[in-house]
Amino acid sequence: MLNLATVVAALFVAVAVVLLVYVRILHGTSYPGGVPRLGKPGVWGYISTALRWTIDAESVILEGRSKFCGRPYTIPTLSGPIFLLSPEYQEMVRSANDDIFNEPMAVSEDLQLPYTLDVHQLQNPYQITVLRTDVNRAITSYIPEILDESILAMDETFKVSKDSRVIDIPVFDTMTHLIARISNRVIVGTGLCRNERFLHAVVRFAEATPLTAAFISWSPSILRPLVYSVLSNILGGKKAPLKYIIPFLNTYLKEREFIDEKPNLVTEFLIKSAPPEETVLGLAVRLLNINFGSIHTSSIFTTQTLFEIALLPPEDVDSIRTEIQEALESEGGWTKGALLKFRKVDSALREVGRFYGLVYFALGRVALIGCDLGDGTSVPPGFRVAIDTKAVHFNPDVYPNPEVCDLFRFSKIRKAESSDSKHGFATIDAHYLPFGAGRHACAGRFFAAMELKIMVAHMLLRYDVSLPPGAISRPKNIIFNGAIVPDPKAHLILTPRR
C-alpha cells in the first residue's frame, strides 16, 4: 500500500503540474501589443479554442479569417499563443534577420529539438549546409542508385498474392518505409539501407517524433525530460535508430582511412563537414536529422499524391505515363535532363503541396523583439508569428479555381508560358510555401524532388493504381496541432502492368 508521504508527494506534483500550466496558460492571454485573440475570454476561453485547435486546426482559422478579415490575431494553442499574419505580411517576416523573427528558435520550439534529437543541431547547423551544396551537387549521381534500390525495393514489397492478381497495401505505411530504404541507399549505403530492423526503427523515430514533440511542448519546462523519456520508450525515440548508426560509422571512419576515392554518400559529406570537436554520437544524430526531414515530409508529399492518382480516368493517368515513357526515350533513360520532362509528375506533387500541404501556418518565427505590424497593434518579443498558409495557396486572383485539386495545374501554366524555370515542385516562390522561403527554405527540396518523381514515374509505368472496392472519394487527412497527415489506416489497391 501507498503510504502516506508518498500520497503527498503525488498530490503535490500533481498541484504543482496544474499551477504552472495555469500560468503559462494566463500568460497566454495576457500578452500586451493589441492583437485580438480568436475565442471566448479568459483561462478557460483560451483552453476551449486550443483543445479545438489541436484536433481542428482549419475550423479555428477558417473562423479567425472571417471573424478578423485578414488582420493580425492569436490562435490559442496548447504550447502557446500564435501570430497568424494575412499573406500581406510574408515579405515583412520573410526578409526579416534572425534577430528579429528568429526561424531555428521557432524549428526548435515545433520538433523539441534539445529532447528528440540534440542542443547542436541549430548552434551549428551544418547539415544544412551539406544538403544545400555537397547533396544538391551530387544529385545527378543519385539518380541511378536511387532508381536502383526503388526497383527493388518495391519488387520486394508489391508481390501479388494467390488469390488475386491485385495488390492491397497500407498506403502512408508503405510509402514510408519504401522512402527510409531508397534514401538511406545514398545517406548511408546499401548495407544500412536494407538492413529492416534499422529500417523499422528509423521509421518509427521519424513518425514518433511530431507528435512526441507536441506533448513535450505542452509541458512545464520541468517536466520535459521525463515527458520525453516515457513518450520515446513507448512511440519511438532516437536511441533505437543510433543503435544501428553509430556502429555503422564506427566501422566507417575505420575504413575511410584506406579508400582513395571516397563514395558520395551523405555520410562522407557531413564527416568532412563537421567541425573537429564533433564525436561520433554528434555525426549520427545529424544523419537521424536527415533522416526524419527525408522520411516524414517525402512519405506525406507521395502518399497525398498517389491518392489523387487514383481518382484520376485511365486516360488522364495514361497522358503521364506517355510523358515518362517519351522522356526517357528523348533522354536516353533515367538521367536529370528526362526527370526535368516529367512536368506531369512534377505538377501532381507541386498541386498536392499547395492543396493539402504540410501545415497550416508557414513562415513560423519566433519574434526576439516588439515588432510594429503598421495597423497600431504589434507582436510582442518571445511570441510565435506565422502566416495563413491556406490564404496564400487558395487565392483565387493567382490559382484559379483554388478549391480544386488539379493535379496538372503547374504543367499546363508551364506549357502555357514554354518555361521550366518556374512552378517546379521544388521552386519556392510567394505563392507557394510548403517548403517555406528565403535563405530558410527546405535544403533537401531539391532531392526529394528528384527521389519523389522517380518513385512515382516507376509506380506508374509498373502498376494501375485504384482506390479500394466501393470506394468513390479519397481518404480524409488526419489534422493534429496544426499538422495535415493522410490517414495511416487508408488503402490503395496496385495492379501490374502488363
Ligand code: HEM
Contents of the next structure:
Amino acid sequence: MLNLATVVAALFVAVAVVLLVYVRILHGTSYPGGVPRLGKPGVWGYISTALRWTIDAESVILEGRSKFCGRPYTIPTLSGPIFLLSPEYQEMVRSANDDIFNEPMAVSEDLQLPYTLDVHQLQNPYQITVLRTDVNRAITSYIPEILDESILAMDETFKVSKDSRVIDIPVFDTMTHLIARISNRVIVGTGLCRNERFLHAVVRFAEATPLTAAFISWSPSILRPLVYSVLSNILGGKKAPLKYIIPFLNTYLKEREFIDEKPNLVTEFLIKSAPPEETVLGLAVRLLNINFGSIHTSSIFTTQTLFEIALLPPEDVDSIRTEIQEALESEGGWTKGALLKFRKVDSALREVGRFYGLVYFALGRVALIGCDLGDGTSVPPGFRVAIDTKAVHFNPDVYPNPEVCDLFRFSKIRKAESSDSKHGFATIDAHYLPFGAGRHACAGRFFAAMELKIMVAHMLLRYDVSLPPGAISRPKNIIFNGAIVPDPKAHLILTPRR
Ligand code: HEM
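The form predicted together with protoporphyrin IX containing FE, contrasted with the form predicted alone above:
Up next: the whole complex, starting with the chain shown before.
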C-alpha cells in the first residue's frame, strides 16, 4: 500500500517536472533572432506542434516548407526548438567550424552521450580518427572476413523447416542481429562476434539508445540521471554489453604482448591509438560507440533495401544477380574490384539513402555564437540548426521523379555518364546527405558500403526475397522524433534458390 509520504513525494516530483518542462518550453517560445516558429503561438501552440513532430515529422516539415517557402523557421520539439534551414543554407552550415556550428555537441545531445556512453567520447574522439585512418585503410583486407561471416551467419539464421521450403523472417530484427555479428567479426574478432549473449546485449543497446536518449533530452537536467537509470534497466543500456567487452579486452591486452604480427581488428587499432591514460573501461565504451554507429544505421539501410528489392519485378532482380555474377567472374571472386562493379546493389543502397535515409534533417549542429542568416534573422547561441534533408533529396531539378524510389536511379546515371567516381553509395555531395557532409561526415561510410554490398549481394545470390503472402505493398515506416525506422514487426519471405 502507498503511504501518505510516498504520495506527497510523487506529487512533488510531478509538479516539479511540469514546472521545469514549462520553463524549458517558455525558453523555446521566446528566443531572439526574428526567425518565425511553426505552429500556433504561445505555450500550448508550442507543445501541440512539438507533440506532432514527435509522431509525424513529415507533416510538420511539409507544413513548414509550404508556409515559409525556403525561409528559415523553427520547429518546436520537446527538447527545444530546431532552426530548420532550406538547402541554400547547406554550404554555410557544412563549411562552418565547430566554434561556430558545433557537431559533437549536437551528437552528444541527440544521443545523450554522457549518460548512454560516457563524457569522454567527444573530448578526445580518437575512435573517430581510427575509423578515418586505420580502419579505412584495412577495408580491402576485411572483405574475405565479412564475406565469410555473412555466409556463416546467414546459413545459421536462414534455415528451412521440415514442412516448408521458405523462411519467414522479421526483417529489421534479423538484419540488426546479422549486422551486429558480421561487423563485430572485424571489430572484436571471431570469439565475441559469435557469442549470442553478447550480440543480444549489444543489439538491445543499439536499439534502445535513440529512444532512451530522446526521453533523457525531454527531461529537466536534474532528472536525467534518474531517467537514464530507469530506462536503461527496462530497455537495455551499456552495462550488459560492457560485461562482455571488458573481459574480452582484458584477455586481448594480455595476449597481444606475445603476438608479433598483430591482427587488423578495429580493437587493435583502437588500442594503438589510445592515449596513455586510457583505461580498459574507456576502451570498452569506445568499442561500444563504434558498435552503435555501425549497427543502428546499417540495419535500417539493409532492411529498407530488402523491402524495395521484394517489390521489384523478377527480371530486375535477375539483372542485379547477373551483374554480381559477372563482376565475381571477371575479378576472380569477392575482391575490392568486384565490389566496385556491383553497381546495381550500390545504386539500390544509395537510392534507399536518398528516399528514406535515417532522419528528416541533416547536418545537425549547435550554434555556439549568434549566427547571422543573412536575411535580417539570426540563430541565437545555444540553439540547434539543421538542414531540411528531404528538400535536398526530393529536388526534381536534381532527381527526376523524386517521389519514385528507383533502385537503379544511380546505376543508370553512372552508365550514362561512364563515371564511377560520382554517384557511388558512400560518395557525398551537396545533393546527397544521408552520411552528413563536411569534416564530420560519417567516418564509417566506406566500411558500411563494403559490408552492406557484400551482405545484400550474398543474400540475392542465395535467396529470392518476397513480401509475405497477401501483402501488396511494403510496410509503412515508423516515424519517431524525426527519425525514420522500418516497421520492426514486418516480415519478408526468403526462398532458397536452387
Ligand atoms: C548506412 C550506414 C550509415 C549511415 C547512414 C551513417 C550516417 C551518419 C551520419 C548522418 C553521421 C553524422 C554526419 C554529420 O554530422 O555531418 C555519421 C557520423 C558518424 N558515423 Fe556513420 N553512418 C553509417 C554507418 C557507420 C558505420 C558502419 C560506422 C562505424 C563503423 C559509423 C561511424 C560514424 C562515426 C564515428 C561518426 C562521427 C563522425 C564525426 O563526428 O566526425 N557510421 N554517420
